[in-house]
Structure formats: C-alpha cells, structure tokens
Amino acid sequence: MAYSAHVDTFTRDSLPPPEAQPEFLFDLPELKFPERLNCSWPLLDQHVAEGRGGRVCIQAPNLRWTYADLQEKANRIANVLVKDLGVVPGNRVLLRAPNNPMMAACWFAVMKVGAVATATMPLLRAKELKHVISKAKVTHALCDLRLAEELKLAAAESPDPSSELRHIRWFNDASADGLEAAMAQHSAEFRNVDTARDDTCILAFTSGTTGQPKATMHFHRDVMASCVCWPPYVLRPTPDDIFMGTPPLAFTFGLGGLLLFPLAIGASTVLLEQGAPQDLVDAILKYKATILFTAPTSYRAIAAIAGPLRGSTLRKCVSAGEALPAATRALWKEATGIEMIDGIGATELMHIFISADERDALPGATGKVVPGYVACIMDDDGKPAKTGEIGKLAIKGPTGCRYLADERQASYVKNGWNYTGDAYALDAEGYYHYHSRTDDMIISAGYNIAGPEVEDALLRHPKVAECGVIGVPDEERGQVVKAIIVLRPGNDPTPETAKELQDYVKQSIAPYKYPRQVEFVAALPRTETGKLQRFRLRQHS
C-alpha cells in the first residue's frame, strides 16, 4: 500500500485482512494508476486545467453548470468542510439528497478533502440512517434541507458517542445558516489532498435485498477502474453524449452511470429528482439525452409511453440493478427500436463486470466478461463447472469486496474470488446466462426451478404489470412455486385470473415450473434502487 493521506485511519484500520480480500487484477494498461491519486483530478479538475472548463457538465431543471462551475462549487464546499466543519482526511461524511447538482458538488468536495463519501438513499428513514451512522462512525453530514427530518432524528438518537454525528450542514437552503451562505464566504480555490490510490474514498452501503445492508469500501483507484473497464469497451460513449437516468447517486449503479462515466470523458449528465415514467420520457426529449440508465422495472413501465423516443436523440439504453427479463428487452425494442445493453454489477465491485453491447446482445443472456475482469462458474465444491451447467458466479478484477467489519466477508470472498450470490451458466460462445440468485433457486419435487424464468413467462401476459416468484414450503414437494403478482389496471384479482395465468405459464415454459400458488398484491417490496426484495416476499409467505 502507498503512504496514506488519512489522518483519521478508521477505514484503513477496518479493512479486512489481506488473506480475506479477493485477488485484484490490473492487467489492462489503463489500470496502471499512479501511487498518488485523488479521483477528483481526472474526473473534474483535469478538464478545467486542460481548457475544457467551458463544456457543459451538469444540467437540471432551470440549471446548467459547466465543468468550471462544478469545480468552483466543489472547491467552495471543500473549504467549508475543512475550515468551518473541521473535516480531516479519512473522516466519513454522510451525503443525503435526491439526484441534483448540489449532491454532485458535495461528492466531489468530499473527494477533494480526502474524506470518505457515505451517500444514503433519499427514502431511508431514521432507523436505517442510524445504522449507517453507527456502522461508518459518521461525524459530519451534508444534507438537502428537504430531507432533514429523518437525519435529525437519526442524529439525535445515536447511542454510540464514537459515532456521534456532530456536524451537519444543510444545502438547497436559502437561510444564513445554509451551506450556500457558507460557500459564499470561502474561496473558489482548493488544493486537493494528495491521497493514495488505495485510500478509501467511498463507503457504499448495499441496498439490502437480503436483509441488513453491508458497507463496502472502495478506493480512489476503484472509482477510476470502474471508468476504464466497462464504459470504453461496452458502452463506448463520446464526449458529446448526454447521460440521464433514475438510479440514485447513492447507489453505485447511479454514481457510475450518472456522474463518474460522463465526467471521465468530458461528457455531460442530466440529474433528475423525479424519475416517474412520463417525467423521464419528457426529460429525454427536453434535454436531448443520448444515453439512459435505469432498471428493468422502469423500462417496462416506460415502454407503454415510449413511442416519442423512437427516432429521438436517445441511442443507448443500459439496464442493470436486477436481471433483465427477455420479455422486457423485447418490449423495449418494439417500443423504441433500441436494443438494450444489459449488465450485471454489484456494490461490492463498484459497477458492471459482465455485459454485452447492443450489437452483440443475446436475448436471455447477460453478456460476456468485461475487459479487466475474469469470471468462473463454480460448482458446489468450488471447482469450475462444465459449459452449460448452472453454478455460482465468481469474479476477479481490479475491484472487489471489502466489507467494513462484517463477518459476511468470508462468504463473499473465497479463494481470491468474489462470489456474487448469482446462479449462472456459461454457454459455448462465452455468454453468461442468469438463472437466479443462489438463494432463490426453487427445488420442487427434485426439479430446479429458477424464479426469474417463471417471472419472465408471467410478464409476457398482458394482464401482468409486475411479479415476484419465490419457493414456499410444501410437505409433498419440498417447495412449490408461488407467484406474487401486480395486475395491470382494469383486471380483477380473481381465482379465474389466477388459473388463466397458471395455464399461460404451463404453455410458455416447462409445465412443472408453473406457480402452484398465486397471490395478487397492490405493489411489490422493492429497494429504493428498484431491486425486488425476495426475502420480504418469503417473510410474508
């Protein structure tokens, strides 16, 4: 490890021991990062230094910032952090806001001062924020004033003096006590802290699809590695592209797709606080967006009103965050003419590591391994599975899992591999086919049934808006398939409808896979990033 710039050594002291960490690979020339690296420089400051400060960087309703504008805001906030709030390198700074320009400026300010950005989803309540504050030992926060209530409750109820949140500054606040007023009192110049490439700069909390969220630790080099692997080799954006999407910046899918990737190449991004289907379609047309990032659920919801996007400026659509059903891919292409770019990533590895571009997309397959990474399908004995066999997906690359003080490190990292918790199969052409989460495989009367396959069949029926499929205990079969379904408006949740859907699945896929139990609900439990929380479905079944 290079000499750390951190004065507060909490994150470095809390790293898993080397033998518990995955093997890291830096084979690509682009991954040879210098020992001293602050990711704010290549993502922001270098553009200004090399004469690109006048390029548009961030747009939002009634706002348009250039790279020079964003640098100025970030520098002023950095001065507030250091001179007013006493932040030292290594402190954890909680960030809390919808996707907006000030949130981006605050993130860069935290990078500049050598602190650790701990971003939180806007919908988190005080109980969940308390967990973040305690786990990360957060002492400082920058928060959108509109989200103040829950953070105030969490800060007041913190039981651990060592993780007491002492300093909060509110932004998008017009008062004399707001962050903007403090920024006005400070210089627009700031010299970035000379951080090491392996200084932690992000504590990213997992979205909690399997219960208690875990804190993942990422270095400055991890941030830049995510920018030089998947984007140039699969997405292939240009500096003239305009990025847009729905995932929160607190989610690494959103941080990469809506901030890191556009800025890494001098492109621009549009940050929207509202991502409802009609809002998103209107914004794509208004801002002439060219690249869209969102989850499969969102694509399916937008498809019905996506007609105006056909022939628009939109040219690339990226799906990640959960498995992309083939039915949703087909629906989107029919509506817009655009073939989706699918990908699987993980908070533990920062971003996407298996994907295929729109030219090489294979319906039903996630894609191939992204340059910089290697993958292997492992059997139950930890040995490579045969081609076509379903096994556990294991990954190595320039990024990898480092949980903060969490015993689950041992189950995620084994023999140098990151085990993502996904069941995949590899075909003879090198495409990886998703089957389920490894804890979602349903075993019924000796048959292995992948829940997402049943979901995909159900989603093809015109009456189904959303669905989740789980296995529930059964004395005779061990488990049976249960479908929890949200119907499209105008359809009645009757036994006749349930039988119609069951018969439809029998005709679509192997009959033994049909859902023997059907429950109709008004909405499915999802994380704020759109992922279906199957553990909650199982808890209530």
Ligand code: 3UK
Contents of the next structure:
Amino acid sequence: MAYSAHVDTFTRDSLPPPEAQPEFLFDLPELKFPERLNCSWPLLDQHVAEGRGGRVCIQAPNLRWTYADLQEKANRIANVLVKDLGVVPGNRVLLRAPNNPMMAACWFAVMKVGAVATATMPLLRAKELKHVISKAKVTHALCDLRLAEELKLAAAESPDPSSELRHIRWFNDASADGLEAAMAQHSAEFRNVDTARDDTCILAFTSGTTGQPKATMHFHRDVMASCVCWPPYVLRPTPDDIFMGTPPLAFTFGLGGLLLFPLAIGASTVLLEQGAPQDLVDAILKYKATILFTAPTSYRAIAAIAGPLRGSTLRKCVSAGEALPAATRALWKEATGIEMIDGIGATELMHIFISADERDALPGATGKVVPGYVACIMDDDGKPAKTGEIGKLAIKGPTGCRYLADERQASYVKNGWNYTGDAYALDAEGYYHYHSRTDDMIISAGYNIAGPEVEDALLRHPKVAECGVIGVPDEERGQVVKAIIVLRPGNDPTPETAKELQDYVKQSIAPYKYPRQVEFVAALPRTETGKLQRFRLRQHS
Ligand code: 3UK
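Having gone through the form predicted on its own, I am curious about the other one (the form predicted together with the ligand); can you provide its structure?
Below, the chain from earlier opens the complete complex, with every other chain and molecule after it.
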C-alpha cells in the first residue's frame, strides 16, 4: 500500500480485514494506475492543462460551463473547505442536491482536498440522513439550499456524540453566508492533495431494500477503473457525445454515467433536476443529447411519448438498475429505432460488469462479462455451475465490495468472489441471463419460478403499464405466483381483465408459471433508483 494522504484515518481504519476483502484483478494495461492518484486530475484538471479548458463540460437550464469553469468552481470550493471549514484529508463530506452543476463542482472539490464524498439521495428524510451521518461519521456537509430542511433536522436531532457534523454550507444560495459568497472570497487556484490510489474517496450507500443501508468504500483507483472498463469497451463514447439521464449523482449508476464517464474522455454532460418522461424528451431535443442513462421503467414510460426522438441526435440508450424485460427493449426499439444497451452494475462494484452493446444485444440476456472482470455462476456448494444451469452470480475485477465496518461483508464476499445476490445462467455463447434476485425465486408446487420472467410475459400485453410478480404463501403449493399490475389508462380492473391476462401468460410461457392471483393497483412501490420494492409488495399481500 502506498503511503496514505489521509490525516483522518477513519475510512482506512474501517476497511474490512484483508481476508474478508474480494480479490482484485488488474489485468488490463489501462488498470495499472500510478501509486499517487487523485481522480480529479485525469477527470478534470488534465483537460485544462492540456489545452481543452475551453470545451463544454456541463450544461443545465440557462447554464453552460467549460472544463476551465468547472475547475475554477471546484478550486474555489476546495479553498472554502480547507480554509474556512477546516477540512483535512480523509474527512467525510456529505453532499446533498438534485443533479445540478454545483453538486458536480462540490464533488470535485471533495476529491481535490483528499476528503471522502458521501453523497445522499435527494429524497432521504432526516431519520435516514441521521443514519448516514453517524455511520460515516460525517464531519462537514455541502447541501443545496432547497434540500436544507431534512438535513437541518438530522443535524439538530443528532445529540449523539458520535455524530461529528460540525460545518454545513448551503449552495445555490444567494445570501451573504452561502457557499457562493464564500467562494468569491477565495482563489481560483488549488493544488490537489497528493492522495494515494488506494485512499478512499467515496462512500456510497446501498439502496437498502432490506435492513439498514450499507456504506461501500471506493478508492481513487476504483473511480478511474470504472472509467476504463465498461465505457470504452461497451459504450464506446466519443469526446463529442452529450450525456444525459435521470439517476441521481448519489447513485453510482448516475455518478458514472452523468459525470465520470463523460469527463474521462473530455465529452460533456447535461445535468437535469427533473427527470419525468416529458422533461427528458424535451431536454434530449433541446440539448441534442446523444447518450441516455435511465432505468427500465423510465424507458417504458418515455416510450409512449418518444416519437420525436426517432431520427434525433440520440444514439445510445443505457438501461441499468434492474432487469430489462425483453418486452421493454422491443417497445423502445419500436418507438425510437434504437437498440438498448443493458448492463448490470452494483454499488459494491461501483459500476457495470456484465453488459452488451447495441450490436451484440441479445433480448432477454444482460450481456457478456465486461473486459477487466471475470464472472462465475456458482451452485449451492460454491462450485461453478454447468452451462445453462441457474446459480448465484459471482464477480471479480478491479473494483469490489468493501463495506464500512459491516458484518454483512461476509455474505457479499466469499473466497475472494463478490456475490451480487442475483440468480443467473450462462449460455454457450457467453451471455449471462438474469432470472431473479436469489432470495426472490418463487417456489410453487416444487417448481422454481423467476418473477421477472412472468413480468416480461405480462408486459407484452397492451393493457399492462407496469407490474411486479411475487410469491405469496399457500398451504397447498408452498407459494403461489401473484401479479400486482398497473393497467394502462382506459382499462378496467375487472375479474375479466385479470382472466384475460392470466390466459395471455399461459399461452406465452410454461402454464405453471401463470399468476394464480392478480391484484390491480394505481402505482408500484419503487426506490429512488427505480427498483421495484418486492419486499413491500410481499408485506401488503
Ligand atoms: C440489480 C440489475 C438485472 C441487481 C447499479 C449500474 O443498480 C445498481 O446498483 P445497486 O447497488 O443494485 C445492484 C443490483 O441491482 N440490477 C442492476 N442492474 C441490473 N439486474 N439487470 C440489470 N441490468 O440485482 C444488482 O445486484 O442499486 C447499476 C451501475 C451502477 C449501479 N450501482
């Protein structure tokens, strides 16, 4: 390990012991990072140093920053952090905002000062923020003024002495004590802290569909590893691409797709605070976006109004966060003519590790393992499963799971492999086929049934807008398949409609998989990252 720049050693002291960590692979030549690495340099400062400072970097409503502009803002904020707020390398700085340019500038400022960015989802409430603050021992916060309320509550309600949140600065704030006023008092120059490649720079919280959210730790080298694996080998963007999308920057899917990947190649990004379907279609046309990142349900919702996107500048559409039903892929292609790029990623692994580009896409499969990573499907004994056999997905690569002081490290990492919690099968061509989360497999009368397969069958019916399929307890069969369905406008939630949908499923997949129970609802419970919350469907069933 290179000597650390961290003065505050909290994250280093909270790393899982070496034997509990995954094995890391650095086989590709582009993964041989120098020992001293601050990711702000290759992502931002180097562009300016090499004469690309005038290129457009970030756009937002009524705003256009070049690389030099972003660097100047980040430098000023870095000076505020160090000189006004007393940040030392290794401190955890909480970041909280909708996706906007100041959030991006703050993120780079945290990298520059060698601190640890702890970004939080905009919708988190005081109770959840309190957990983040105490778990990460957050010392400082930079927060969009419009999201102040819950953070103020969380900070005030933390009499807990372990909570050390000492300094908060609000941004997008015109007042005399806001961050912008402080920035004006400081120099536009800042010398980046000389961090080690294995100094932690981000703490990313998992979405926590069950139990307390876990904090994953990523180093400067992990940030750069995510930029040199999936993007150049699968996405293949160019410096003229304009990136856009909906995932929050607090979610590593959004951080990569909407900030790191465009900047890694000197391209540009459009940061939008609102991601409703119509906002997105309008913004794609207005900013001439070429690459879109969002979740499968969002593609389904946009497809209905995506007509104007056909023949527009949009050329690549990335789907991640949950399984992409073949029905949704087909719907999007019909609406726009574009074949989607599916990819599975995880907060624990930073970004996407199995994926296929638009030329190699195989409907119903996620894709092949991304260069830099290796994958294995394991049977219940932890041995490689046979081709075609469903098992547990295990991954190794340049990034991997390091939970901050969490016993659950032992269930994610075993024998050096990262177990993502997904049931997959590998085919003879090297494509990985998603079945379900390992603990979501439905077992009914001895049959294993994967909810997403039944969902895909239902989604092909023109009356179905969205659906979730779960197993519910049943005396006779152990479990039976239940579908919770949102109908498209203009259709009636009647027993006849239920019967019609059940018959439709029986005709398209093995009849034993059809949903014996059907319930119609107005909306499905989802996380801020677009994931269906099956445990909530099960709770209310
Ligand atoms: C599921 C998928 C099937 C899967 C993420 C891209 O989703 C991300 O991270 P999370 O930690 O969740 C990880 C879990 O989500 N999943 C994600 N993508 C797919 N399942 N097909 C997919 N394409 O269960 C996985 O274990 O929230 C996604 C990049 C960065 C990310 N953090």
